[in-house]
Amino acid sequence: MSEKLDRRTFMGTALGAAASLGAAGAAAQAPGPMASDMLNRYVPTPSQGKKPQLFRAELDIRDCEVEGKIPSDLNGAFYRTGPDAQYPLAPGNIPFDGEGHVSMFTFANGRVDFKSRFVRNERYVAQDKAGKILFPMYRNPYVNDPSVKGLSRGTHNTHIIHHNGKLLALKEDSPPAAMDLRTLETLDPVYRFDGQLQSETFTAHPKIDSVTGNMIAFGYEAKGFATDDVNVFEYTPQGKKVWDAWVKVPYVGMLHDFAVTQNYVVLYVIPLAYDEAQIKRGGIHWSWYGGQPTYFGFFRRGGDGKDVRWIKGPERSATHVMGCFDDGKRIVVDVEMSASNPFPFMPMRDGSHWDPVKGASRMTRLSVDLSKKTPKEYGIEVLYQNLLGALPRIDDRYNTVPYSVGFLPCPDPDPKDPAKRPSSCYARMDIPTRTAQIYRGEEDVTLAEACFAPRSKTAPEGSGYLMGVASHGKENGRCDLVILDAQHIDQGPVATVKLPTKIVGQIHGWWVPEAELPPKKA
């Protein structure tokens, strides 16, 4: 049983590199609008009967209008990235194949500037020269234009992170692109860490170690298209690789994210898997293989990966990790999880229709008992039954150690009018007590993934600011940046950066404090 989804609700469900909202509560209610409306520009429904609208505007807005007051201890840059189609997408393609468009809000002494730029990667430059799409289908090399043979197909549209003085734009099917942290100029379209990156791919979700500051990352299909090889590696903040390992996965499924503790690396394989027949028919890379198992794989960090252990589990989707840790007795991974395919636009292998109830994600704790030499199962515990949502975040200073605070975009878990479509909200979750604070957005406003900025380097966990872009549906998608006191999000914004226009949509965002930005150029 599921309600018919309207277009805006469908698109709210679709956003996120990993998950979606489906049903509200135990009843099969339609999901609430969860993201910026950027996907509305790309995927027309049959009822529209018109071509999707492209955005493509690279913007500079100096000294943005601010409602309220920017906190004096909020100085740095909030970076965002998402797909922004360079040319209309080919029929049958999915919105995740748009070109990477990076934007930034720069905060300095109460002033906010906005800038956005496309990533000038090899794909973008080749298509710009040709004046048309040359990579017409999501991660399908067989349909590429012959002129792009040997070029990277990376869009760099999924996530960004700063490392060794550079902003790295990420897409999991290719090496990063390196950009200037101040200007967003593309410095290296295929960045291989001075030749140290052996993998042909690089995850969109590297982790920064909470103790050393090292960056731990991985690539799947690491030896080439559709291979079952995974390469895991670690770099110092100065860019030196300190170790790497190679492991084989049980099958070639989407490894969008992973977990890293102080002692372990965790890979989680889901049945959104490589579909060779679909690829040969000219389709996209993935299909959902209903009824297929998951695999929880873990091995010692810093080793060669030969000790990897795979634990078979039930059909599930788990794409974005919120937090993880190990205490010597257990490995714990908190992740958004759904019973089936979370993506409305990813095909079901058996030809069935996407199910918004089974596709609904909840924050879920996976755990493995380390006292058992050969554990045969992993634990699955839903942390919040009444919170649906995708794109969870934490205070990134706690990436690899025990943590207690998480943040989640979600529909209203307790709407005043149950008959009304749930509003777009942010939740601050206190994990030990399983309680949550809720910020409720304005009516007809969708909220993108939020990002946390600590008050200072030494501030307590969760003490700082939560920020996210709000898109106004009644104002043609015009956007604001909402800034909340992360300890009191239910009290509403402390400041709102008012933009005069809509901006490129976002999948993920990243905060860089002023002290870690390079000096401003004259």
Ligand code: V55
Second form
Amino acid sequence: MSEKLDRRTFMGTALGAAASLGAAGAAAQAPGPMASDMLNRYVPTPSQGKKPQLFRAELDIRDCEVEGKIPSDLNGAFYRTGPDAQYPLAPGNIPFDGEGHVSMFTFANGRVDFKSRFVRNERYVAQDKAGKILFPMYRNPYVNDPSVKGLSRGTHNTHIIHHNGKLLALKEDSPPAAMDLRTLETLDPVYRFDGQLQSETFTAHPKIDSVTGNMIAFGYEAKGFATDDVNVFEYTPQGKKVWDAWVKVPYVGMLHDFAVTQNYVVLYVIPLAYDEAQIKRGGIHWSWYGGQPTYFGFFRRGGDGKDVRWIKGPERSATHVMGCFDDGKRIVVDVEMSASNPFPFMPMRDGSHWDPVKGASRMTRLSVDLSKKTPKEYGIEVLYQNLLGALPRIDDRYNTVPYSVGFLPCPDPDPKDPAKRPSSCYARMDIPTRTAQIYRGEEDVTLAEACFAPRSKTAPEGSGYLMGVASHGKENGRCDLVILDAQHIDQGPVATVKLPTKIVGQIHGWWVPEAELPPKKA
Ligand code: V55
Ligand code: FE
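Right, the form predicted on its own is done; let's see the coordinates for the form predicted in complex with 4-hydroxy-3-methoxybenzaldehyde (V55).
Everything in the complex follows now, all chains and molecules, and the chain you saw is the first one.
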């Protein structure tokens, strides 16, 4: 590895700049073939050698500057969230522990307003009062300041969704926080669905059923810290719980996302697992257990979970599900998959160095043959060899059913000058044909996860707009929101919302059409 790419430099940058997490970054400062492998996920934009600074600016910008024209059929709000450390992270802590800061672009009749607010959850409020960090280590309750006993540790920095008239801000170690869809005011810092939520945790990746509109979600470590219990549940759009089931996992690994088809729920256990010795040393919750197996677990929706079958597989990581379905013969789950630990800031348990090649993800199809009574293995097929990247999205109307279109932030799969920093791109994947259309971002730009907004409720799959935040490395991270015609992303933006500043870095985003938003307050 070259000087510039050594682990310490890389980690230093990665740990410091939680405010600017993106899908590409630090590694990209260094040219060469390795750069594109590392240009993969949640790596901050280059801090250009400067000491990382806190961000924390809550913003209101009315009638943003726009280049091009906002399409007349794009009305609603694009929400996004990410970690924005309230106080400097404690030594050894990781950027995933920054406090959740939610932002929102509201589109109405060609006009765009921007607003951002921290989630005023119990942790934020307590730390604000104390003027310091009280939860110093990612998911390690033993090092908390004694004053926070009984408070929720949730940062709500990972995802936001609309459910039953509320914006739910999510972190997988805690119940959601409920926010006002228009003002981003925190309405309930520990939202338990009017007492219906039994699990102590709630995933950052609920799914909306493509047929019923119900929300299916789960919590892992559901009976408390480091427990092997998972609770899966389903709520109507009006917030009534209609189903839940409990299962036990083979070991306590990170269950960041899951798959829900019309008939099945799939949990995929990866060896980024609970590390008790590390916790006792005051470290973070997880480390990567090299050589340990994965488990693909599936069970019927609507059942009691007792039918769960766990299929053992090779060492792999899979964090996000792109799409999934079952067709009676197979369960198919498309995921971002890497050979080993995808996160440079998650420790390797054996003390080895993080490997950027083994940590690079590709969209990969996992499948299980349902005709076999006890399937002994699950299939693994890489869908796109040449696209590296994480944070895939689809047209969310196809969450639980067969789908064909995916979107992925990725480094240029076909760079003109391989010695230069590859540009940050979006791919629109046509999955049945294994082809992709590419949008190449401007030079020196890092593109965050994209979000799809359908042209209308009944528009065909993938017909609408793809939007994502582009941060300009040479302008101190100043951001634009790029809006592309989702069917012709290679033609470049139809409109670009120009912000005067950088904004909080994004993990995930969510589109809410105008018809689902409450009336605007005066
Ligand atoms: C992820 C993000 C998190 C986390 C666990 O893949 C997994 C993402 C932003 O926080 O706590
Ligand atoms: Fe995620």
